[in-house]
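Only one chain comes next, encoded as structure tokens, the form predicted alone.
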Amino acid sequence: MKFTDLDGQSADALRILAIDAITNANSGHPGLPLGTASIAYALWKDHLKFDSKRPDWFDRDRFVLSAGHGSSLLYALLHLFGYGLPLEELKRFRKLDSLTPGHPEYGRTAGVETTTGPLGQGFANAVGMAMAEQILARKFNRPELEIIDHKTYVLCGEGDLMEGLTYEAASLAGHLKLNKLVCLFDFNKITIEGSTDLAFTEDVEKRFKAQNWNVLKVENGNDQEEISRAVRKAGKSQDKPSLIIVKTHIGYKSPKQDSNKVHGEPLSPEEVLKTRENLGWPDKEPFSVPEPIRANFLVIASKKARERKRWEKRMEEYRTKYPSDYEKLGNFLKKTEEIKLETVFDQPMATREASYKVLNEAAEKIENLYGGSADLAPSTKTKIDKYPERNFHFGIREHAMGAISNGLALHGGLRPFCSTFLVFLDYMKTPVRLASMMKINPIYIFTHDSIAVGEDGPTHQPVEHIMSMRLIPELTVLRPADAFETKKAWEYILRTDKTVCLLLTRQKLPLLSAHRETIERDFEKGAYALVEKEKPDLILIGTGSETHIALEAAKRLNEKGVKTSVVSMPSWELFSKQPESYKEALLKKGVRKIVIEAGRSTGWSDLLGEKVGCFGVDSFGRSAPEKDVYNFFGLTGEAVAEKIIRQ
């Protein structure tokens, strides 16, 4: 499509609104919006499939601003294309509770596909979105009737591509031949500290070609026709994702063009006026956009909306021709499932093994349950046996695995899970944190959850990890004590729209067979009594595998005349949401309490709201057989009981 002067002015309108928002807030990043407005406008006008009145339309193209610091550009796009983002909200950029926060936040602003800001996350999220589209298209499209056919576009900068995460994610994207993934790379050779030559001199083109990407170049980042031609060519790729390297000028037409100063420092009012003058912008009034330019955006948006209407007609035809597939697609688009799991357990087993059995039962009932591991499925027990096509092989890429799983969840249509050893949470904590922030529900499975890893030693024994997870707002941590609790954990996970981490053991654990009814009734309260004494002297609280240590210690203490109750606490987060009456009835304020958990003890008194004792692991672990390590740290029923009696 030919671009006109009006199109150039429309790109400038994006620039003006973006820098006005930043200068008005006296905070933000003007460099990227000024440098990439022509890229964004050409993409949205000529290629992006969207309906601004229906931002959740399933077959829309996804646009991910991986360089989330350039958020004011995205807000200008959403405002002018009619997403219902009022001009007043641009004036409230970076203000408390505005719809225009400093970095894009999923769920706050219509049209924002994912929360970005930590560099590289959006790029990897986009890989997950493209994976979801590829899987669903193969499953539901018919030769004469394609109902899932959309692209995922990413706008990123050098900062994104310096992050190791994008190496991991790009490698997997190329391997999977995600040809509907297109990344537009804002190549301006500037970062906060100065020229990228300070730290980033690799040949990006060769790097991506080596990762099986199609690479295109645009010499002038303000030539909308050149940009559009490159995007069109990328869209024709049959077997590779595409990277379009677009040469740009950071802070284009501002007095600070091509300077690192324009990356993250607002332009002064005088510099904004000079930028207007350099752009030939007719109006000096902040946030003013001439009516013909506003009308141009709305005309484009109106034309774009027609595609959704055509798609709805195709969907009606699909429903008529393929009613069972239409119904199945509707089921795939559900974010949660209420199911009763019937897996039978009759012998001691590791909770990872119990989870494997439950996962495979769930996979029979929930067809869109897909997932995998970071090359550890034989150990994490996360293979779906009957449906190998539903297993992902993320490779040894924990960070990318977490962020890609977020993208899969954000796209919709699949319920993703991913897994690794708990000690490797550190490689992927940012995706877990962002999932919690976005309130999305990928399933994170972490096995080998304690010093019971044994011989592999302290490098593989998580110690600080469990408590650190409890510090992440909105995250629910589940650490079941046996197979029955594991089954209940999965029922909760499949039903919730919250972010959940499931922590599982390497070692075998006894079955809490005598407590099955209690587990069935009370598991989702987060904590409940396994042994309940009237007017107890002591309450032992166990989590996960250490619940069995609490039971053994309580038995010995009760035999010694110390009236000891035992509470299983598979989830502090679920327990914390219970009524105060339940908490008081269970934990009885004033009664001595001791927590047993094979991890850092710091924090338990804060979590439970009163001073409690702890048996934990407050140093790094040891390399030895599991039982020897537990003995070394005094984590046995006998050692716990003896120490309590001595105290």
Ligand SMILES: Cc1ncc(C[n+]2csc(CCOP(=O)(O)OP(=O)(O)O)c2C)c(N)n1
The other form holds:
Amino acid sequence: MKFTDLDGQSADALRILAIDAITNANSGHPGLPLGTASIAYALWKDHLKFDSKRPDWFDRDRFVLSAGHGSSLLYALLHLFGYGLPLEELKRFRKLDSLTPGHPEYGRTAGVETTTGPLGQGFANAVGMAMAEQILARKFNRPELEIIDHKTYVLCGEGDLMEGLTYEAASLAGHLKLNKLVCLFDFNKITIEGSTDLAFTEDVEKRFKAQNWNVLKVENGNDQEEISRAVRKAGKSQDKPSLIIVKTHIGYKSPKQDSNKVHGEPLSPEEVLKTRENLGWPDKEPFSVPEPIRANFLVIASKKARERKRWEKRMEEYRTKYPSDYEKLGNFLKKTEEIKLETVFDQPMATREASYKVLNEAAEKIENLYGGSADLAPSTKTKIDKYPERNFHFGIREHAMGAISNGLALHGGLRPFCSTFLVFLDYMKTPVRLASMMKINPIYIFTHDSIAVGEDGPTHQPVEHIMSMRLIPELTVLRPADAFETKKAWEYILRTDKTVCLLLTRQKLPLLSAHRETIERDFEKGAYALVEKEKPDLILIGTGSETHIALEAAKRLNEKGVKTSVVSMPSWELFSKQPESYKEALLKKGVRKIVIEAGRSTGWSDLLGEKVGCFGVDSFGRSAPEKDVYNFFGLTGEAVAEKIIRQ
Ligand SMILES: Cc1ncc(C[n+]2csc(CCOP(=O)(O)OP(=O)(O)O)c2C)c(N)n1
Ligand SMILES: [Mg+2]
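Condition change, the form predicted alone to the form predicted together with the ligand:
Every component of the complex follows; first up is the chain already shown.
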């Protein structure tokens, strides 16, 4: 398509709105919007498939601003293309509760596909989105009826590409031949501290080629035709994702163009005026966009919306021709309904093993349950046996695995899970944190959840991890104590909207067979009584594997006349949400309480609202057989009971 002066001015309108929002807020990042507005405009005008009135249209192209600091550009796009983001909200950029927060937040602003800001995340989310598209397209499309056919576009900067995460994610994307993934790289040679000569001199083209990407170059990041040509070419790639390296000027046409000073400091009102002048922008009034330019955006948007109408017709045809697939796709896109799991347990087993059985049952019932591991599926027990195509092999790339899983969940259509050892949580903490922030629910499975890892030693024994997860707001952590609790945990996970981490043991655990009914009834309360004494002297609280230590200790204590109740507490977060009356009835104010959990003890007194004792692990673990490590830390029923009696 030919680009006209009006197109040039339209890109400038994005620039003007972005810098006006920033200067008005006296906070934000003008460099990226000024430098990349022409890229964004050419992409959105000529290529991006969207219906701004239906931002959730399933077959839309996804646009991910991985360089989330450039949020004002995205807000200007959403405003002008008619996503219902009022100008008032651009004037409230970065203000409390506005629709225009400092970095794009998924769920807050229509049209924002994912929360970005921590560099590299958006790029890896986009890989997940493109993966989901590839899987669903292969499953549902018919040669004459391609009902799933959309691209995922990413706009990223050097910051994203420097992050290790994008090396991991790009490597997998190339391996998977995600040809509908197109990344536009804002190659301005500037980051916060100055020129990229300081720290980033690698050959990005060679790197991406080596990762099996198609690499294209645009010499002039303000030449909309050149940009559009490159995007078109990228779109034709059959077997590789594409990186388009676009040479740009940070802070384009501002007095600080090409300087790191324009990265993240607002322009002064005088500099804004100067920028307007340099762009030949007709209006001095902040936030004003001439009517013909506004109209241009809306004309483009309404033309684009027709594509959705055509898609709806295709869907109708699909419904007639392939009714069962149509229905199946509908199910894939729906939230999972409550399901009852029926796996029977009659043997002691590790909770990872119980989870494996339940996962495989769930996979039968939930056809869009897909997932995998960072090369640990035989250990995390997360293989779906019957449907090999539903297992992902993320490779040893935990950070990318987390962020890709978020992208899979954000895309819709699949119910993704991922898994690794709990001790490697920190490699993927940011994706877990962001999932919780976005209120999305990929299923995070972490096994080998304590010092019971044994011989592999302290490098492989999580200690601070459980507690550090609980510190992530709104995240739900489940640490079941046996196979029955594990099954209940899965039932909860499959139906909840919450972000959940499931923590599982490597080691065998007895079955809480005598408590099956209680577990059935009370598991989702987060804590419930396994042993209940009237007027107890002591309440022992166990989580996960240590619940059995609590039971053993209680037995000994009760034999010695210390009236001891036992509470299983698989989830601190679920328990916190219970009514005060339930909490009080279970934990009885004033009664002495002791928690047993093989991890850092800091935090328990805060949760329980009173000082509690703890048997935990407040140092690094030890390399030795499991039993010896537990003995070393005094985590046995016998040692716990003795110590309590001695105290
Ligand atoms: C993981 C992470 N580390 C650091 C930052 C802080 N930060 C924000 S932008 C930026 C520099 C980004 O450079 P580039 O991507 O080239 O953006 P440009 O300055 O060209 O807009 C940094 C270090 C961040 N947002 N995320
Ligand atoms: Mg840069």
